[in-house]
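Shown next as structure tokens: one chain only, the form predicted alone.
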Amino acid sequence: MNTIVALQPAWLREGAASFLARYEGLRARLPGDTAVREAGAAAFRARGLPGVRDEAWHYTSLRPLAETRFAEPLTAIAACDRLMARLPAIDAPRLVFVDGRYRDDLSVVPGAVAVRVGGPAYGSLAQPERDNMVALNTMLTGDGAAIEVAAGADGGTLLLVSLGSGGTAERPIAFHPRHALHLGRAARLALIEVAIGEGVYLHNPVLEATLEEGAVLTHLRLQDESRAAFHLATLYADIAAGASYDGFTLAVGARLGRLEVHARLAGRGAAAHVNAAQLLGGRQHGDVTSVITHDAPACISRQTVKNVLSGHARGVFQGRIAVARDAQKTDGYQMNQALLLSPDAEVDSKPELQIHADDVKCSHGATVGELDAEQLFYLRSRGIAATDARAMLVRAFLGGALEPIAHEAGRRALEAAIDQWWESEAA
């Protein structure tokens, strides 16, 4: 047994066998390069199940998921249509995975966009070799999206769009997207991907994204997945000079949720926004974690993360900007924010900053706290509704990280999330 693998408790080695041996059963009928496949599930068993002892996940255990013993999805056609009228209004051509699989009936293929569904989809980017839930992604993935936007060309608007559909308590299911996504030199494209659902489930997708010269990429992520679900996404985006990542991730779904990216400014000027927000109830656990590199002069970055939690719930953010010795006037800045709405919720922030050059500017911070009562009871003073005070106070909270957001569309469909959040949680 591999050393590392040696050293985790019972239950995570038995969870990451559990995933081993579906692999076995299932290897000579999943689709896609055998050669990287095989790459990744070496690189599972060597590595197994990330734990708390590895320093990416020590605020957020996967015991709960190491204890489920997941099946192949069956999906359920009527949870089909219940969540396929849950998608936002937005009008735009989409691209629609059920349980993991591509379904041509429920998509819209876009015209402007060069695309490619069926089996999976591996970029360049992934490192199974080190992140462990890439690796099981690599090992297990079925399908997944290529998509490509031609140098010069704007793609306009595009829906990824994941249901979770067929997975119950007695039977729980899981599956791995894999998806890539390639903008040519100067080519705009605007990404929204969606994942809701319902029931019991593990949606585990890897996106891998590379903007060559001058790229524009507008990525929004509304993460709505079931209360009883498990949704663990990895992104990579390597950003060329003068490109554009320009991301915002909603997270209000999900038992345990986690968003980890990798992004690489790798030309002279290239600019990365990471920005996220998680609301969060009950006993929801969400987790951020970022790893942002700046390998090439003159860049920018900014992440700004706010946790909204009430209930017992948990927000963890860790992020680290890292600068490379010859990546001078380097711009960097991170930002963590937390409110509490409850005494027994809990937030764990951990921003990093590792720096070899000299000539730069990068900040981070963080910073914790409740409502606050005198503005609450200015509020009330008013004949505001308790209720209705406490939602001003969050959205005036919350507004200052959609504000930046251009697409329109988009921005109404995360604000409509929000809304429905504090809705069901004033309830």
Contents of the next structure:
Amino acid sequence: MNTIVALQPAWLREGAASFLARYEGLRARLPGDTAVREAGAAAFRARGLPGVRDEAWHYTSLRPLAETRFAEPLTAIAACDRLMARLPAIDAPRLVFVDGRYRDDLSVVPGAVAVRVGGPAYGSLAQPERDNMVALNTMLTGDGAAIEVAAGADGGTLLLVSLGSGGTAERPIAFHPRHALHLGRAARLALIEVAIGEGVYLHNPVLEATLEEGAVLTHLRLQDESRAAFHLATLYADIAAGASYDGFTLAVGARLGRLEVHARLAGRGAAAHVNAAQLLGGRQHGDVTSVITHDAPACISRQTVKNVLSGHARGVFQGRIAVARDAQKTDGYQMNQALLLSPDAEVDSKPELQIHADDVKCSHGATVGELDAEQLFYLRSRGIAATDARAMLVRAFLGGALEPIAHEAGRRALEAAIDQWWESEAA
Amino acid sequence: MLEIRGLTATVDGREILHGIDLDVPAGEVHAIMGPNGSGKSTLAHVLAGRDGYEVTGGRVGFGGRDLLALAPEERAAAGLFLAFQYPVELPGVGNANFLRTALNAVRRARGESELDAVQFLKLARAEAKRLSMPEDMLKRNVNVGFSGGEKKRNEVLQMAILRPRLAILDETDSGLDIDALRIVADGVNALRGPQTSALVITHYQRLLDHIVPDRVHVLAHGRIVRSGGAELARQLELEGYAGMAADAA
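Show the form predicted in complex with the partner chain, please, because up to now only the form predicted alone has appeared in this conversation.
Now the complete complex, all chains and molecules, led by this one.
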């Protein structure tokens, strides 16, 4: 046992050991590049699961996950009508994964985009030796989609769907889909990821997205997992000169959810929008962690993360903007805002700037507030019931975040999810 | 319409209203005048049901109902409207959406059918035009970036659309130039009718040149110290509040 793992508490070590034991049992049957997988396993053996002593996990404890013993998903043939009915009504091709495995019968294969499924789509961006959950994914992944949009092509809209269906409290399951996306020069795509489910499971997806020069990716994510599930997603995006990554994540689900984004602005004039909103209640814990690296001059990054927290929910935001020495004329902006709807809700915010260039414009900030009593009274004095008045003010708080989403159907789907969240909160 | 009996109220534990008795019959416009700190705005807020104003005694009947037992939104549905002295800004809430949500909430509570977006816009545009408001005020966020006069006109627009049975205007005239004052007054006068009443709270007499009240009450130190006809307002303008407040003491 190496030193990192040796210093960890027993429950964390034992959680990691159970994943390693699973790997030993499965390794001969797992598909894909064994060298990549072995390297992932070696990294996971060395690092284990992250603990709160890991700086990147300081505010998010994986104890409930480490103390759960996850089984392998059973061969999925289950009818998923109930979950499929919850998919947003977006008229577009879709790739549907159930418990981490591709389901041909539920998918609608796109015409404008090349897709390969049936094994993990390992890319070249992931860093399992640094990112524990990515090491775990690399070691245990069984399936994923490799999505390719040719240079100059418009791939339209594509849904990438994860349904969690087969896990129960008695037999929780874990799945680790591994996706890769490549946009050729000046290619375009709107990728809408939807993660929904029922029961108890760990969904630990990794997506590696490479945008060649001038490519444009709109990336909307709706995380509406089972309230008993763990959702730990990692996204890598490499953005070449003049290319644009435009991302928005709405997280309403999971007992413990995290999105970790590593976006690299790799060529002159690249742009990244890494926006998110978390709406959490009960004892949900949601974490948005991002590292946006400006490696080239004259790039723009924008990040607004909004949290609406009720009950005993906890929201975490960790955002780092790193500006390399020759990334002059960098324009970076980062804002984290939280609206606390209950005295027991909590938000932790850690914005961070690491600037090695001298001619840059970077700013960041954080605000925390409650609903304004004057505004509430004003609305109620006009006949609007207290619940509706609160909903209006929460929507107003979130409104600015959703407005810039140019993808009409995608934005409507996110708005519908917000309405639904509010209805369940008010009930 | 409105019957106030022995109303006492505290703010932060301090008694501001020391026993108000007031009747506003249906179809009448009453004015409440008084110096700063006399309790005029406290009375308005207590009637609208604002948190932080604690009623410690007395009762208020409104159209036969116990007003003080109702939540603010129920008071609005019952036909009470308070035009705020300081209208609140609502960033991120569109004015048209706000007005339509309010109107439909009130209509629902009254058992009337809701208006769809088209019907509503037609109504709102007509009312906005009558108040000489630029149409883009409907598209902007509620009161955000509005001038003082625009905010007051927006209050009157809300009143015109919600058609209350009792409108309380809390110093709606403060900060208005003469043209805006006339527009606001026209808005109130347009509502007058046998079934509607208004309580106009003001520091100055000039608004009452345009909205001629049936009765004028002078509030000082949390009590009504004098009541009379419209001529009382002019008398006050000449003599000031000092004499009347002294009468009460």
